[in-house]
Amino acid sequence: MNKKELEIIKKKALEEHIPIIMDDTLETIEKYLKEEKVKRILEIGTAVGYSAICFTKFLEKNGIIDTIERDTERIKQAKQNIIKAEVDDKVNIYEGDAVEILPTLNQKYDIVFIDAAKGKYPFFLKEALRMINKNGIIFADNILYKGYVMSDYNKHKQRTAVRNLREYIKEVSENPNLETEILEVGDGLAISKIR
């Protein structure tokens, strides 16, 4: 991986307000993914390929990340963005809604990491629940929504959003195989190991 390019991505990412992963909520799924053998990731929303390419430098030797992205110019900085990373022999971008793109998967994997349309949450764990592996890790990323999940005021436009991470919250939490926890790094950060 090409360390200096990935700065560079960094760098223009927050420059354009497009939202990449946060450093801590990073650090915390390193964390996770160095105590893994981590074969095969599946990451829902791609932006511009940041996070993954951050995800690759702890994939076993033929690992391979696939991820999803459905904003036609975020997939083409993402492309650009892989190549230039050095990584493109371990990233796979699947174009289109995730709606419609994970049903069609059929793959086993060891890490799930959502970071997409908020409203769509509980249907992404769904998904995530049916593909993952046993002892495999669910990470939802800004769960939390600006705090908007635990207060009670909520702007007509999030109510969907709001609904549907509490939802997804609810889920994971009394789901008996699921082991949960929600930490307050980032946005907030679910992270759901399969018992």
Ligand code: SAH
The other form holds:
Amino acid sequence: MNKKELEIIKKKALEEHIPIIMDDTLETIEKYLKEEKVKRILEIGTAVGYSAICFTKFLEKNGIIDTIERDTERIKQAKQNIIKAEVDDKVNIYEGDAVEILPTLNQKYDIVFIDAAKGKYPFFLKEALRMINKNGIIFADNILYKGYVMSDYNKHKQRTAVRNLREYIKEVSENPNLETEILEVGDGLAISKIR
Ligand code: SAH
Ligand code: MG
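Take the protein just shown as the form predicted on its own and give its structure as the form predicted in complex with this ligand.
Whole complex next, starting from this chain.
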């Protein structure tokens, strides 16, 4: 697909207030993907397929992205977009709630990108750790959630999300098998390398 078509998908998503990956977050992840041999990616939170389409560039031959989305309207758009982008042989959409779908998966992944319900991040991490390859990387977007996570402000209506994002950071930081950095790009990005 050419860059212009990808820009059209991005523009439409932004107009419809679909929370696609921010440019600096994408650039950061791409730097890592360039250096890895990526055969299989798991994405939690497809939205309209924008990030998945971007990641396909970094797949090895016959590489696959499995991506999970529960919103039927977004799934419809994602399917159209991956066809337009001519990557429908590389992107496999699982339709439904990731909380139900993840436990049914038994693949190994080189990369996991967590980008869905913030209140479920600790659960997504547990499932990611079960399926990630040695030397793989787990990325978690929106980890600083508009700054709420690092502030002491906890009366916000999003406090369940904030509590679970903090729990995620604590778990990846304390896990001796992970080497984690938290970057202030976009809405915050956690990068955990499996040792
Ligand atoms: N990764 C996309 C953006 C994802 S936005 C991109 O950068 O282009 C987050 C998406 O996760 C939303 O579309 C939302 O419907 C979906 N989502 C949130 N919680 C989910 C869950 N528990 N299971 C499946 N999808 C979920
Ligand atoms: Mg996000």
